[in-house]
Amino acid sequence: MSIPVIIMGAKGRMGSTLTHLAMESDQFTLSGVVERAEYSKGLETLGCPVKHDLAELLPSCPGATVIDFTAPEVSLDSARKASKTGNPIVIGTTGLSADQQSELETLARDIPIFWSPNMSIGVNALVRVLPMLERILGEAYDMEITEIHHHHKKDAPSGTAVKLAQVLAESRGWKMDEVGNYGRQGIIGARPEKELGVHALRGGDVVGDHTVYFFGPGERVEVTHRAHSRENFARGALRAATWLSSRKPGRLYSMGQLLGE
């Protein structure tokens, strides 16, 4: 049986190439798509429902997970409309701030929502072995991130960048509003022991470079991960959408479960 889906901001980056693999695919069915009016020509070619507003496709789509990679705001506003409904979400928006995170999980409460703010299954690896990586290392080595980002990218340092420094500070037992350092200027004095930088590049069209540092005394170790294509993130979104289809209400997953932790 296909999973039937819905695609918001088709013609967007990451919309565009979630409806193109949703539509040749077996395993999804393209329920309908939202797209802001002065964006939406052509999008009647794909032979589904066409709406300018969440609310207006919902009641005819009973059952059919929404996919949201728009902007913090927009993909809020969508898991409230789906709440509303009963819609499974699957989100994969970043720069969402604390309390959007918090409203998330109160949302979850009443359906079933996914976030995570990369989608790729190679990425989210890296998010259950680096702590083993740095335990391994030990204290002795710093450790700093640096992330690459075409320069559409509206939000920095990335949602990827900030995960990664979160599981390494929660691995050293710090805390990234304590530790944390997002640039260096001027006469700033030696690299305190206690610091994690994470640092953001922006230019051309790179889809995503992370690189996680580990300098020790006499040698360094880096763990890089590079997206090739959006759909590397899109395909792990659908992959989502299918294992969110069979969840419940009750919490706010994330690719840790999906991966089986």
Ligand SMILES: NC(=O)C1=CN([C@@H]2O[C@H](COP(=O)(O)OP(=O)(O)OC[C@H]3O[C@@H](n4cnc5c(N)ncnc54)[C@H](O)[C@@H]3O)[C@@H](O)[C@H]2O)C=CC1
Contents of the next structure:
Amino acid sequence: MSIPVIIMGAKGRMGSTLTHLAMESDQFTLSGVVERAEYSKGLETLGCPVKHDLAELLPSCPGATVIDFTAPEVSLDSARKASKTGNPIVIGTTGLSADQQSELETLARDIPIFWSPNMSIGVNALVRVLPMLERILGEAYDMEITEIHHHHKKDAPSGTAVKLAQVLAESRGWKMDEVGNYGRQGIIGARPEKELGVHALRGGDVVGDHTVYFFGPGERVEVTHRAHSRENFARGALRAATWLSSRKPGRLYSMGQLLGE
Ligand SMILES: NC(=O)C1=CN([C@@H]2O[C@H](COP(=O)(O)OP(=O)(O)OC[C@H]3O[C@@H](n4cnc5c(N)ncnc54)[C@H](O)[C@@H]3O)[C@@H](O)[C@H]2O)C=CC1
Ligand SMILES: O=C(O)C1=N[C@H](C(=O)O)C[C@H](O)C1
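Structure of the form predicted in complex with this ligand (previous: the form predicted on its own):
After this comes the whole thing, all chains and molecules, with the earlier chain placed first.
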């Protein structure tokens, strides 16, 4: 039985990729798309309802899973509207504030919500293995992260880099609020031992590269994930939509649960 989905931001880099993949797969039914009016030209060729407000679509799409890769305030609005009609929602949007993240966790008590800053299997395998690498290398190894994205990206550092930094800091018993350094300039003195640098590069059409560095005495270890295509993320989101369709509300789900942490 195919999974009905509603794609938010259907003209976006991710929304258009998701729409294309959902249309070409018999595992999914495109129940409708939502896009800003000024960007909706041409969406009528999809052969499904095209709306400018999710609230106009949801009542006619009972049980459809919303997939939202838009902007923080838009995704929160989508989650609020989905919670009113009981529709599950998969969110890939990054740059959420702590309050917005907390609101998602509250809404997840009432409807199935899946949120991940990176829907690729590769990055989530990294999330799983980095703590072990950190424990083996130990505190003599200084940790830094770099990320590279296309010049359209609006948030920095990437949600993926934030997540990677969180798992590394947690592995060492640190808090990112205390040890994070997001840029160095001027005569700043020697690097404190208790520091984790996170640095964002922006340029061109880079889909998404993340490198974790462990700088040790006489050697360094570098672990890199390079996304070659947004289809990688979209397939992950569609897999999450399928997985979420059989989950009950109660907690904010993410890739860890899907991959069976
Ligand atoms: N979790 C993951 O694996 C990934 C997450 N992302 C995140 O997804 C988000 C979107 O990224 P992109 O697709 O590159 O952005 P984009 O700017 O290309 O697409 C966003 C789309 O949302 C639309 N939109 C804005 N307000 C709207 C509204 N009120 N109703 C309907 N549509 C609306 C825009 O018109 C645009 O088409 C970013 O936060 C990015 O970091 C991107 C790739 C992978
Ligand atoms: O904006 C993007 O493109 C991406 N954003 C996500 C992030 O902020 O981590 C995931 C991926 O790196 C692509």
